[in-house]
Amino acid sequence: MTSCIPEIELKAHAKVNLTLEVLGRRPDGYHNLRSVIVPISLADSVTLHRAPGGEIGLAVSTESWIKAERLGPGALNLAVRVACLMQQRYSVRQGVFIRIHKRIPIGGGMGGGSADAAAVIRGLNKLWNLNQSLAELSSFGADLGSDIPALVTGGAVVIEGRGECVTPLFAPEVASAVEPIWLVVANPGVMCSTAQIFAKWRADLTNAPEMVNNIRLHIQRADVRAVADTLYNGLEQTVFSACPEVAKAAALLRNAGCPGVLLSGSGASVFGLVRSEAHGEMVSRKLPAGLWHRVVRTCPVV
């Protein structure tokens, strides 16, 4: 059956890692991780238009502060790769024209490219009337990027393995009642290579499943101070040593009054928890104009 939907508009939410444990090296050279990932209100816009003859096209626009040269060639864009592979995997003859407007820092540890890819996966499932389950779409995304399964699933999740094992942090009836937490995200304008960070990483392994349980309880209670005390990223010191600009951005957030500050993913973005939107605006005013930053909230449900 051919879908009659001509166009779909989606939000591709950025994410932050509230915890990130490195559990050990895998036989394939990657590392097993465990991380609590929460989407935030900062989002790219993704629009999918049906295209004839199996054609796949892409147009990307950006906010003025984003360095467009970091996007790379369109043929290598993760959203285009997703569309091509979905055509092959699900034997689709239809095409799509993808429009993306970027607001998420590129290479910033907030899942920008993966968020766009996840939105395309969810959107094409509807546009092309594929009727694939969320579990199947998440599994498909795992072959393309470690953050994609979490962002396809949506909401606050725990990821394990390379990211292919995704578990919602809350049951649906609980998630809908969870209050958002406000934070200030900042990016110093540098890019951190995930591969290079892991190559330099020499910290101790962690294996503390109680960390997930604790942060789940603190988020459910909207206890910002307790969440701040539970934040953890096993890559943080490696990134701070390799990229002093990232360490400086984190220090600026702490000095501006954030009760908890953490690196997101492998960087280069950092975030600071705040007590409220008003507190976030107050922190924002204390940050230098040259440092990109935004006041955002978590989205336990997407």
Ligand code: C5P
Given for the second form:
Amino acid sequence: MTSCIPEIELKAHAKVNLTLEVLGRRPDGYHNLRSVIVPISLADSVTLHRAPGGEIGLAVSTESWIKAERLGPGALNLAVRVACLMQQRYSVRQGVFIRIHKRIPIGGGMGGGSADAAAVIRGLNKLWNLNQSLAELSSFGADLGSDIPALVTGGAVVIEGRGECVTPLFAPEVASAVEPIWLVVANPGVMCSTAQIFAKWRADLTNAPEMVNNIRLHIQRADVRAVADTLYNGLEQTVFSACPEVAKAAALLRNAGCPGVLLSGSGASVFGLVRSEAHGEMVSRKLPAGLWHRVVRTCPVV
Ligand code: C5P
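With the form predicted alone in hand, show me what the form predicted in complex with this ligand looks like.
The next block holds the full complex; its first chain is the one shown before.
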């Protein structure tokens, strides 16, 4: 039995997409996107323990609302794959034991598996003293999933390409002064396959560069009404048609008093903006008990 000393504890924040423009199909089969991604306070916990002899291990626990049967080998292995690939890429001889406690709904468009992978990437950079830049870590993560570069970078960002081009939404001195926005996130419990949604997507191309500038300004002014009016997701109608449960969850948030409601990523989670934490609690009380939901705030800086 090897003794493992807890070394690094990280929060793997979920994310929501406040805008998501699908700009067109790429020759590699992916789609070019432009999206404003913001981390939220809902987070998995990731702990990394140093392990001897290059060994890599993983243990996963979940909150009761997580459908653990959805933790297929792929989802579990993403964190392990990250560690193996980092060992190879940076010629590391040390090992790691990864412990993940999951709170983010799986397959929910809130980046759960990618958030864990991003936390492992940032954590191993410290645990193994790799001293790699965020740009290098983000580019490493891009090969493993489209959401990973944004979550490795952290904070509110704009992504372009298939997710590999990441720009902070705010300059550092502005970001630290930005007020959080309160949201109610909800997940109807159905799975939306990102690949299938992109394959079904037939909407007109959106190309509205002013959308990013507008939402940046509205967030900076903490103008929730204006942020609500600027929310956009080019995959929403495709997901609502393919998964009526998702459309229903969005309608429930709207009817409960959220001034702006949107699909996150390719679903199945939706979120509604609220004016304050107290307003979020009020909305929460109006939602049916069977609909998983949480009152959360954005984290413009993590
Ligand atoms: O990169 P990720 O594993 O999240 O993507 C899952 C699938 O979603 C891809 O295999 C692709 O079919 C589709 N996708 C896409 N364009 C993107 C991101 C994902 O077509 N920008």
